[in-house]
Every structure is written in C-alpha cells, then in structure tokens.
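Have a look below at one chain only, the form predicted on its own, in structure tokens format.
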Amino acid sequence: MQSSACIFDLDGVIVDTARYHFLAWKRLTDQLGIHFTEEDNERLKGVSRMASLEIILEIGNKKVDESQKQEYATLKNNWYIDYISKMTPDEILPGSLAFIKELKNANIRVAIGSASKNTPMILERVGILELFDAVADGNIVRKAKPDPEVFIKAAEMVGIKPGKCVVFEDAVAGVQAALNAGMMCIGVGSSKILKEAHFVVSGLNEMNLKKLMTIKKDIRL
C-alpha cells in the first residue's frame, strides 16, 4: 500500500450531514409549495447545490430566473450552515476515525473529495481537519460529480496517481466520478444503490487496513 491514497467523500461517509441538507431543502420547498420527500433527497446526494436546486425545481415543475435561483440557493445554504455550525465530534460516523488513523499510521495518504463548500467548517466542527493530507472541495473545483474533477484534484494534492487511489463514496454520482477518474471505488451504503462500486460496505466500521489490502488484491483495475 506504499505510494497509495484513500480519498473520502464527507457527507454520508465520515459524518451524516444528509439529514441537515434534507432539513434545509425541506424548509425551502415548504416555502415554495413543493412536495419534497426523503426519497427525493436521495437524488441530491453527491450533487452540487445549484444542481440540487435544479432537481428540486424540476420536481415542483417551477421555472424561475437565475437571480431567483441564487437567492434560493443562498437561503438554503444559510439554513444548512446554521444546522452544521452546531455539529460536534459525536457526529462522526462509527469506525471512521479508527480507520483513517490506521491508514495514516501505515503512511497511506488520506484526502477529502467533496462537492460541499462547507467541508472545512464541518471538518473543523467535528475536530478532524488536521487528520487529512489534503481537502479538495467545492471551494476549489468547479465541476460536479459524476465529473471526476474533485477526485483528480485530491490525487494531485497528495501527489498520488489516480490508479493508486481508492475512493470511499455513498452516492451514485460519486461512485461514477471515482470510476471516471480511473480509481477503485468502495461504496458506503446500500449495495443495491451503489452497484457500480467495486466493493460495498454499510459503513467505515466494516473497514480496516487488512480488508482494504485484500480488496485491492482481489480487484485490479
């Protein structure tokens, strides 16, 4: 595993902020008179804020101009920031911290690859910002998943070739982005939903270095 890197999506992999996204979008859709469910929210996983808004407007069959879209996106983000600003280390998902520390102790580079512009705030609030060798997020990349830009950028930041990187993702668009980057992808969540991933676990509590090495040996790109 020398000269290797593990790149983690943040939301739904290391912390569960999906519920905060849902609460903020639900608050907006209620205001707009759009029926928005948790099932609808699944379509937004791994998708940028503006692209998410487009999906929501499509669900509600509403057409608005660009300035109104910006206003809605800002409103949603302000609500979301209010929610995540109250996050604590207790909200780190089970097994995440132990696995990341095990990787670092084995001299494996670890990075974040997230579409969220709020990534640094979340990492700081839960106390793990300093654990990562690099953070590639919505503040430095322009293209949303399934475009591979965020993962390619993360690999560049840690100085590891894409083919030597393993991505941990909970969203279909994120899995596709990892594959588009030429990286191995381990899905975190449902194997039925993340069927394109090379391997799927329900959470990082199922991962350790020995298992990762076995997966890499069995699955060659």
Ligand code: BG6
Second form
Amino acid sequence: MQSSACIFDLDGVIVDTARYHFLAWKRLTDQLGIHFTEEDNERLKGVSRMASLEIILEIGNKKVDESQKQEYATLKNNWYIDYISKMTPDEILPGSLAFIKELKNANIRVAIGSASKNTPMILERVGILELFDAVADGNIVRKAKPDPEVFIKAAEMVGIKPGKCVVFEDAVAGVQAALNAGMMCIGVGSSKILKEAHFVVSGLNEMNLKKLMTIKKDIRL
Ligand code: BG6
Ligand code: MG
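Given the form predicted on its own, corresponding form predicted together with 6-O-phosphono-beta-D-glucopyranose (BG6):
Every chain and every other molecule in the complex is listed next, the one we just looked at coming first.
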C-alpha cells in the first residue's frame, strides 16, 4: 500500500472529546434555559462550532443576533478549553496509537482531517502531534463537513490523490464528506448510524493493516 494515505477525524475517533463538547454546550444551554440532551449532542458531531450553536438555538427556539452568537460560541469554547487543557495521553482511544504506528511503518501517510479549531491543542496535550504527516483542521478550511474540503486539503498536504485515501470517521457528516471527496470511508462507531460508510468498526482497536488491505480489496469506489 505505498503512495496511499489514511486520514483520521480526531474527535470521537482518536480521542473521546465528545463528552467535553457536551459538558460545555450543556453549561451554555443551562444558562440560556434550553433543554439540551445527550441525544441532541449526537447532531453536533462533526459539525463546526457555529453550525452547532445554530442547531442548539433552533432546539431552544431562540433568535439572537450575530454578536450574541459570537459571545455564546466564545463562552462555550472557553469552557471546552478548560476541559481539554487537562487532557492526558491516557485519553487516546484504545488501538489508535498501535494502528497509526503500524501504518507509518508501512510507509502509509497519516493525516488528521478535523473540523475542530482546537485540534493542535488536543494533539499536543495527548502527545501525538508529531505522529502525523499533516494536520488539516478547522483553522485552515472554510467549508464544514459534509463538504469534502478538509479531507481534500489533508490529501493535498500529504501529496496523495483522493482515490488513494481512506478516511476514518465517527460522524454522519464526516462520512458524507469523505464520500464527497471520492475517498473510501471506514466508519468508527455504530453501523446503524454510519450506514453510508464502506465498512464500520466500533473502534480503531478493531483495525490493523491486514484488515485494511482486505477491506480495500473488497471495495471499489
Ligand atoms: C468536531 C466535533 O470534530 O469539531 C464537533 O465533532 C465540534 O462536535 C467541531 O463542534 C468544532 O470544534 P471546535 O473545537 O472548533 O469548537
Ligand atoms: Mg468526530
């Protein structure tokens, strides 16, 4: 598998930050008097910060102006940063490190493709920033998933054509972004939710290079 790349979403694939996003949004919604559940939080996975806020305001049936939206997003992000600044390498999800290292040893490029603007901080806190050949994140893209921009950018950064890239994603919008980029997509999570992915595993602990090659052989884009 030379001249190919694996692109990983970060939140929910390599680290379990979804609960920190939830706790921070919950603090904001409690303050605004909006009833916000873990089920609602599912809709925010893979979705950019401002788009998440729009969904939350829609749930609460609240109309606010642009400057207030900025204020709410900043409040939420400051609380979120409080949580992620305390993260440790123990929070890397099982199997991720072993799989990524196996790919690197096989000369396969590895990149991050995440909507999060906090990507560099998280990678640094859990000690894996140096592991990746490229990091494409919310700081360098303009269009949110399901737009393919972040994955196309990651592919460009590692110099591999989209058709030779495999994306690992836990969010419906992320799976769609990968497909829109013309990439193979392995869903990480529930096959009931990630129906559109080419293959689904419950976590990266279920992945290894041999399995990836078998999946790739069975799938034609
Ligand atoms: C995605 C998360 O990875 O990043 C979303 O799944 C989040 O829940 C988005 O809203 C943006 O993150 P941030 O850190 O830029 O607010
Ligand atoms: Mg994710």
